[in-house]
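Given as structure tokens, the chain that follows is alone and in the form predicted on its own.
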Amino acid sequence: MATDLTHIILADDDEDDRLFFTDAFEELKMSTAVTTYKDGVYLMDYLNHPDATLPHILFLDLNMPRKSGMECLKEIKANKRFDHIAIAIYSTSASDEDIENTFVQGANIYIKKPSDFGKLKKVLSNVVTTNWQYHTNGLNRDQFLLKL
């Protein structure tokens, strides 16, 4: 049944990254429904639609045209309707400033995009199998950056 699926959304302007992401989930054979958006405007248009199926986990690239991942994060955190969405920042950047800013804005985890497909599958599997209710209680900066 569709209700047993973990709904996942990725917002990323890089077409190759979107393809690797969806391919990784196909190979993992987890009970997921994955949707991708090529920028933050399309993402927020979808999320703000009253009939939208909200994701359990949202992966946000920081550097996107039109509306950045940081802008999306701020909008999502300002809307109570989105309180139950776990937000994973998914970026090529691993700068301390980006990590700190997204932590302060309320993201749940920060993932530096892996360049290796095997590592990508491991990262995605770890994120999907995390108990987010437990993980976010007492979240601290040391837990925020996912390291493999």
Given for the second form:
Amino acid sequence: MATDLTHIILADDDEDDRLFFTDAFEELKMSTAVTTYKDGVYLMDYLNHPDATLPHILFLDLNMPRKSGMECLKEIKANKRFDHIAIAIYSTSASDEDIENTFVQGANIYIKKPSDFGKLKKVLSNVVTTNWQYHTNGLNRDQFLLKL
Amino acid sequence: MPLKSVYNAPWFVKVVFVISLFVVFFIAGIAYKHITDLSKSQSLVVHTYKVNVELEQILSYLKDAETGQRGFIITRDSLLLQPYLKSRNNLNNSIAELKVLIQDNQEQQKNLRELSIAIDQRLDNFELASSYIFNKPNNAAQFDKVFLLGNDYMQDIRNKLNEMIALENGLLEERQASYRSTLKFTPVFLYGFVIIVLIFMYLAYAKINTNLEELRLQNHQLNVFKESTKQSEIINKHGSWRWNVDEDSFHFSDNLFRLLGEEPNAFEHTIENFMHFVHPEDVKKLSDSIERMRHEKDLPFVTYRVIHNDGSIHYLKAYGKSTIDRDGKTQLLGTTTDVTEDIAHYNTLELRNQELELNNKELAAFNYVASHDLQEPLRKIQTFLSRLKEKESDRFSESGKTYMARIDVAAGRMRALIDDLLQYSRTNKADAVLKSSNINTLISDAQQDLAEAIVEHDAQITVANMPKMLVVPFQIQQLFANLLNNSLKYRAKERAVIISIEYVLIAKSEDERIASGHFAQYHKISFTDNGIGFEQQYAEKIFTLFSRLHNKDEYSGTGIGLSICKKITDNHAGFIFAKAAPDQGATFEIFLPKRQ
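Coords for the form predicted together with its partner chain, given the form predicted on its own:
Time for the whole complex; same chain goes first.
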């Protein structure tokens, strides 16, 4: 049973956002296992542990204390062990600069946090059901920012 | 007028001088020849008279001899024979004299020889006649015969002498005639030449006079120019100076002294006196550049400070350039300007720039706060609100539900305001990069952004074909998106939305509203809708930030959309104007410069 689960990790310093995130997956009733970390340092400590179960999809907030989402992204992309993790940027702002930089660093998708719970559920279910293997093949700049 | 051009030629006076000189030499030559001829003619006359005198002398000697002989015949006194005895010697002398005088005249020599023979015959006849008196006094008949023969001889001599005198006179006449003919024309020639020379000299005089007049005029103009230069130096606060490098002498213009706060010529024109005014910290800088000038003969701009006697500090800027004067000496011509005010302006500008930069930084910081920190709590309010509606709305009273709906609308409005403000501040000139863009593509992209609303209101949009333009693509797309959004928002409820976008290329002069533009040609894009329009008096007001013509309960505008349009056309050095009437639709005219 456990092997069928889609492992999902969120790193976000905002407690409310972590709550919305877990609530959304709870209501979606998909076979997912969601873990959250409150900053980049905790996240990387977990990922770098040799026995760690690596997530299928990693959601990264950009603006975090101690270690930002961008730093985590760089570290993950520099490590072969994490090659199969799909990375979704999950941020409040969607400035051209942030979108450009994360795209260049190899993130798979950019999600601007919705301001409606219904929309949030829709976005998350879209991301989880995407076949990332297929998606990365045709990766381009226009599809990077997730539009609903 | 070739004559006039000759007269005005710069070499004219020289040519006249040379011609005059030649004519004077010529006249001197003629006069010399004339005088020589005169003296020759005189010596000819003297020569003729000498010959004639000598011939008369011969006749006179013969007469003396004849008289003596006749006396002797009558008196038989041999004392009376003395003149006859002397005459022989005298005659010989005279003939010898004559021989010398006429040695270059063949005919006279022949005559002289004949004369000499005749004289000898006459003298022999004297001898014979005398011998009859001494030896045969009785033979009277023989004596008479000899005596009469002597008379005939005498007549022959007279004839010969007259002939010779006539010949000599004729010769004299002939030679004098030839001299006369030469001499007759020389005065006419001389007179003519003198007249010509006088004419030339008059022309030369007139020419020199005109030249002098011109010189005087030019001198006057030069003086006027000098005066105006002095005035311009005072007004423009600059002074000039000359440095004769070889002699190391300086000349300062009047105003250069004034730049130092001194009266003109207040001190001697030397570099040491000038240096006395230079700010101690700048003395080395100026000395170095003067030293460099001495070697490189060219001074780059140098700015230095001077201290006036009243203690005030002034900034001067100097520039020099070397020239070679008429004597081949090196001369540096320089200009010095008072740039105190310029430097003060520059400093003020620099200060303002710094303030502006600080302001920009603050603005950027504000942008970040607006984009991130303000959005986050708002997003949470909205998300919690959506959760509340979904999970708890059953438990709310009717008024509670109304309040919640009101909170939802207010939060949505705040989100729209933040988004629009962000967009407005992002429409910055700094990150504008002009690209050759297909405007039709940009418009269809803008339509794509609003596809949902366009379909919802069944809007019909026609777009004319447009050429490529040099624009900032995302800004122009934004411009059309805002205009489309505006038209959809302020549509007339009772009719379907019709929007048409026209294009025409016009010259700046064709529309007085764009007279202040800097380009010759403009792309004019007219965006027309059939919406509710507005009063023409608001045509300018609608482009100012936060200005709205309608109550926000009726129409959901933030008052930012058209301000963004205006900002974008401003960024492109273009224009945007609105024309409208209530319920008649609105036309937005966009002018974008045609760039090469």
